[in-house]
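The data below hold one chain only, encoded as structure tokens and taken in the form predicted alone.
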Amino acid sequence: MLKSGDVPELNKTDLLDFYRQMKLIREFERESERQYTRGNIKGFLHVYNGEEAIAVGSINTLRPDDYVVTHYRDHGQALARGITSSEVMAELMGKATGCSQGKGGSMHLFSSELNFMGGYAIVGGQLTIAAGIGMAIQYRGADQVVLCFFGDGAVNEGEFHEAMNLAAIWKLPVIFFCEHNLYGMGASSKETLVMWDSLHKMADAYGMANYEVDGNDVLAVRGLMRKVNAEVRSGKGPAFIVARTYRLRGHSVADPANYRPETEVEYWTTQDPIPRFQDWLTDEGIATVEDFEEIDAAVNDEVVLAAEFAESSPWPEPAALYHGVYADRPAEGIPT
């Protein structure tokens, strides 16, 4: 990782907030797993354990009016963007107080106020949506950017190539960000992607700027994103970033991930982004044990309160089924 002198624009408060955000995502995901086993969260649950540095390092470089579009492993990005832990947990439980009013669940977190344009369950489906948002920005003559997350499994989808090609032709302000965690569900990228070890170079086919970064180093992600952000915002066209990372859990919490070699899991456990950053903060003399204890306690309290809020929240009313289908009001003649 960097030396503290390499990030002079960041002070202790900023750096500890990065730690806090990553820790919040990790503890939130652990609580969501507990709630899943209790039956309070239904359906599939895809947790973000191990990939926290990507969401925190990248989203913190955005402006409030920029856009984020992501995949179904979306809890981490939602929290990093500023959706409250209570709103996200309530959404996971399908409650009316959730960020999508209980209609989306784990894979469809959304906040129009924060320009967080949703998680999407269709693999690769968000890529073309990101291109569409980029086209709208360009049409309005604005200078916002769209940050679009997806996994390496989505690279084999047709939407990936369609969106990349269109964005390159029209120089759309989209940052395509691949979280390369080495697996698409249970299939190793070594067996499904011919360029798995140099994935970023696939963008060469579209004449697109491309980069690779250590996705478990929050400061490396942030540093690269600041550079790419500025280039894309200035009108130079889209960019493709591949971040090497690893999910510490299976594809979903129902996946024991027995297909992964023990030596591989052991190695990536040593690359866990949270203790790595914690060690760096300590080695650089920026933070103390007391600092971490204070943050950890506050995060634990927040997660407990989020679960209590979600459990005590009401279910959506039956009439809410008809709200927001085509317009933000009930259709005439529909019972309310």
The other form holds:
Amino acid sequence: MLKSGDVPELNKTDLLDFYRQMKLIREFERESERQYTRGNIKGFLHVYNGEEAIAVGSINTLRPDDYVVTHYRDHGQALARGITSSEVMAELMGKATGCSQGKGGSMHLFSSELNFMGGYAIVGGQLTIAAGIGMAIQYRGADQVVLCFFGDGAVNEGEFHEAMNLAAIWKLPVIFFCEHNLYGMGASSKETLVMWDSLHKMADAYGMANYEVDGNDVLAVRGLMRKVNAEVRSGKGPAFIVARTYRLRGHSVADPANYRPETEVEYWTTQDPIPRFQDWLTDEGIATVEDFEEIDAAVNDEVVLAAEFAESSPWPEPAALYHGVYADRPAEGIPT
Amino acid sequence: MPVITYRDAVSTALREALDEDERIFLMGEDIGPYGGAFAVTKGFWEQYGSRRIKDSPLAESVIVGAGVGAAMAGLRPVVELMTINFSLLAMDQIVNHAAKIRYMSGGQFTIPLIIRTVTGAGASVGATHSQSFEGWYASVPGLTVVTPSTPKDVLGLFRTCRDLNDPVLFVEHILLYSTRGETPAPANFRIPIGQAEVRRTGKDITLCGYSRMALVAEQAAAILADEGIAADVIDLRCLRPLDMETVVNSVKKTHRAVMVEETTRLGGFAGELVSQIQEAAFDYLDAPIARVAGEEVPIPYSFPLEQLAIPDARRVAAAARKILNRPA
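To complete the pair, please output the form predicted together with the partner chain; the form predicted alone was given just before.
Complete assembly follows, chain above in first position.
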């Protein structure tokens, strides 16, 4: 890992804020699983445990006017981008105060204000949308970038190829960011993805700059993203980043993940990005136990408040059923 | 009124869009130097350049998906799927994303995207290139589905669609590009979406179709007129939003109706029309509503077989006589 001297631009406050953001995501997910068990969250719930360093390390390098597009395991990116934990939890519960007004749910978090262009739940679908956002940036001659997340499962979708090729031939300002957590739902990538162990090299086929990074090391992710970000912003065309990581939980809360070898889970548990960063902060003499305790308490309070806010928030009004289908006209079939 | 071809009407509508709105760009397969598979964008690339006329790879999903993304980021793309058959390769983007992002985001994002495509059989291009899927797309909330049958409707409807903030499937018919028709001269001439047109009036029976089948219904009405039967002919022009008021008012007058469409009967759009007519005007009906639709087969290549698979004026007239109890 890096030494603190390697990141002189980051002071203690910055570094502890990375810890806080990762911890917030972890505690948010702990609470969301609890609320799921209580029946307050319905449907699918895909938690982000173990991958926090990716969202925090990457999204924090963006400008407010850059764009984020992501997949259905989207709570972590939404929180890292700055959607409040209350708005995200309310969305998970389907409440009117949710960041998508309760219309999207866990897999479809959006914030136009934060250029958070959505969580997408048809695997691979968001890659082509990211390319289009890149086209809009290029069309205007602007210098924003699009950060597009997807998993290793999405690499097997045809849309991966269509989007990568288009972005490459037109030099679109898109960072294709693969969270390589070794599983597409229950299927091991070792069995389904021929390039699973050198996935970043797939971008060679598109003549695209590509990188592999330890996705459980928040500073490594951040460091690489700063470099790639600057290159893509300068007009050099898209880039492909593969972050090696691991889902510490199953595909969704309903999945006990029995298909995973115990030794594999044990290894990756030792790589948990949060204790790893804590150890680093401690070893470098940057943070003390008291610092962590203070942050943990604040995070815990925030998550409790988010759950209370969500639970006490109103359901959408019945009339909201018909709102927002079209911008220009009422939905069809509204009872008269 | 100037007489122009359906192809010229599409080209004119696109040129106006490019000239009047800097946020509009075109993207599609072979729309650049090649000039478009149906020569609609001939000369565009030379005139507007590659920034506004984007010749895309053969990759339907990213053609539509990138259109969605660009629309979310504030542009107003007009993308082309060479035919509606190829739209199957972009269906995820059309149905799961373009149609739903506005609703799923609680109204935060709008998708002002026009997807132009080409429907229809009769061009001797075989089963995979001769289908009519516009009725499928009409079943998707969030989409607008427009099916112009004349140069006038192309111009009037495209000008309207250009200003919409929702995704539109603008469905042109493969056999209509060289047909000619009068178009009103004023540049501000527009046709609202969701407004059917009564193309001919008569008291005895209602013939209703869309896209090329509206013209076939009109031809059938001419045959019937020679036999002393006066038909109302309705061109729906849009499948979503759907103007049932015009159809129902006509049926209340004529008491009999024939629905004409090019796609198969089972699961076709005509079934929806029949259902809505009987819900709204059951007591006015003097006979079962007839349907003339495509045969339940893949469209064959061989010319005489293909002709058997698609409705024509003769069959529409026969269906009308049957429910009027007139001898053939």
